[in-house]
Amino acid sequence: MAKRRRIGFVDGGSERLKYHRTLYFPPRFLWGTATSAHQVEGNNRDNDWWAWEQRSPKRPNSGRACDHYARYRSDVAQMKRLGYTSYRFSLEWSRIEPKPGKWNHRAIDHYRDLIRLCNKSGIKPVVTLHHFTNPQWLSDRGGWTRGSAVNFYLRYVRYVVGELGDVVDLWITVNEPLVYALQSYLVGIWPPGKTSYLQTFRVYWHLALAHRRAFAEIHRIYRERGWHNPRVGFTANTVSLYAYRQHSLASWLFIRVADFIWNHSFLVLTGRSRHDFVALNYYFHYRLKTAHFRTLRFFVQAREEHREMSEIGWEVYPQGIFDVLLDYRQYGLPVYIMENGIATMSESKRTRYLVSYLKEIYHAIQAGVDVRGYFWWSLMDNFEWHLGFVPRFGLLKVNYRTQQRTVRPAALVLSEISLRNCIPHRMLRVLGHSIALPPLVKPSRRTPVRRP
């Protein structure tokens, strides 16, 4: 057997190159899954998404969704059995405040019971206050295009935090504000279906203002009640970017602008001091072929290069999450990956995706990024907005007719990683790491070569 080489360093020391090693994560690292209320609870009849679904038979109808509102106890019990240590979920604003200023105490009691059950099960709750849906009465008044929405949102925040702040301390104010603004007010495929640059900017600005004020309000409430310090942030839909023309000034400038808009603009608008942590959702890697300004036509689709994709066309690119995490290191704040996952019916692909992305997160930690937790999207198959029930992201497979949950192989892989707080080396085999290949056989001249 050949001897392993030693690698010399500048300081004169040396270290044996480790071909086989287990990848350990920091102590108290959070291993969790994520959901949002409208996508899993079912029968959220008082919000704008439900009304939007009813207006056209061509739009997917959420209906019972996963019936999580009634089945949350068994779902939390399943997470406990799997050994997950955190659960990120959202509150449905329209359940809590179905009419302006009228509070549904049964709904807040439901969420309080869910949070207490998580705490009792050793699962840290992470609560999202706004995840795309709004009460219908708010939409009837102009929604987030009006500055009054910020005041209504603050009233809701005061009530919720006052009722739940003693049992939860990790809060997300708004989820993916830029995605919400673009999909609802520029692209127009989400309610209210507008296509206006001006309204898109107004919505984005009001969401930033809402975060700023909610951050201060949550901290004020905790100080007045004598509770432990809360941690408050928002989640950004982050993207990694690549330009075909590496030496083009136009491409370089365009990448810098796109990176700022997607990955940093909300942090700048709200101010770094108004974030206790950075929370990111990562799914997308974009390749810029040529710089031009036709809306949403900037980037090459992965299918044009025959790259590995999810079943809804999102490129599988693990290196991208490392790049994004390294970019966020500049803020000097703790980082949580609040969403990451793949829509696929291939269980081997789901497992490879999970391990490959976690491996890049491990490398980012070694590079100095203070990553505190990872949340797979999602706990179970669910209603994926305008895509309906077709995409399958869940660690738990859901039979929508019977509402039966089935544990997928990737759920067991994440379970072992969570319980051990590491990626055992044998799991890296799913990436092809250190697997011996058989000797290559020279093809016979008589054997025809098939071409695609």
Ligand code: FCB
Given for the second form:
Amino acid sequence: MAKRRRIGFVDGGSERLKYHRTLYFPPRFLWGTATSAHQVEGNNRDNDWWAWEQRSPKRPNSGRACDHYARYRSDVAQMKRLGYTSYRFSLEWSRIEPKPGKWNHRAIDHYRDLIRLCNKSGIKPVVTLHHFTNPQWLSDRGGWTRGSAVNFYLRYVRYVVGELGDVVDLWITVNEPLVYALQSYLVGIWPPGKTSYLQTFRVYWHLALAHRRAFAEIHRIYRERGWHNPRVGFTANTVSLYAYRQHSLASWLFIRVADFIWNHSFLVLTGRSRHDFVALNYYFHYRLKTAHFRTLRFFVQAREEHREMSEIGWEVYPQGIFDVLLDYRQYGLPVYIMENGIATMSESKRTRYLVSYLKEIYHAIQAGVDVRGYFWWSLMDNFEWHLGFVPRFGLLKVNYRTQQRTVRPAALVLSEISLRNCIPHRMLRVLGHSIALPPLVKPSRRTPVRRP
Ligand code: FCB
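Alongside the form predicted on its own that was just displayed, please also present the structure of the form predicted in complex with the ligand.
Following is the full complex, with the preceding chain placed first.
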């Protein structure tokens, strides 16, 4: 029998702790990237975002975006070359149904071809049905503040699932319903730019109804047509939350409430049995500063605390994803990380971010969480909603003038991880050095600079 090489252990009586030098992921783990239609396709002229962008000269315009609608063949070929095994993208409802009840068959043919190409290239398609945008005609009818939106959405779901269900089995009904409701109806920085608690709640409630009914409908269609079992879920924008003052009871209570709202409320509203998996997008880590309701600034700002963050001020905190994953274990469902990534211009930081978050996910799997896939946001740089084209989230760099794509170092790192289904030890060493932190405070002439 071959002698097993012991890699390392801590001698503590009978308990021996192994140090794994190579972190293996479960078989058939999905390694993918994610995009959404309006952010990459270009010229989505019939939706509410397009109309919103035209309304004020101060707002960034999505325009041609990444021209992915025309370039999807070469984009899929690139994913295949990189050895990615899955691709999450969204269907643009306003392309498929530009006028109420009028179906655009060319748009469906387009998505069918994209899905066919993915399947042929060994890339499992994950299809999002609603990712923040709505047909303008739906907005004109009051959008998601009205119960009728649920019926319109279901009619659209019935149509697309009937058309594409034979080639797709992973569906996302709604992307980040809470973020959508808050940004569009409370903060008011996304269309239709409202600031009302009541409307926010109505929208959230209707999205929950839409998910419940779409879940049942998709399963019914598959049964009727004799297709194999679909898997249906939604994506939550999850947040890891901590109290700044660890011993304050008020903070602790507030954290419990905030955790419920952000991480669990949609699952509770829709019912656990209406989910085949739980899917989380993870970017945010918050420390609670004050527990009063007079202001929306409850949280410590990463910037003020001089924490490491992305170029748009989102804190880099890999341990948070471990905590959220462990919290999600309670549902006893398979888990997918459907989005995770960083807006940065520093390539060493992007790579380190990727490896450090994956390492935490590995630990969560070891701790018993049934994680089935990881999707980097995003395949390529794209239109980041109200922030326009400035944030660079892509594994592929996009030159927006020529639409040329360039493979970034992190794309190759994810490629190797995907091909070997592990994080090799060599990569873990990335975590030990090359920490690039931009200066947070500009030294003024009066600040004495200490030399080493
Ligand atoms: C997520 C959104 C996605 C993108 C990333 C950066 O919340 O789902 O469209 O904007 O953030």
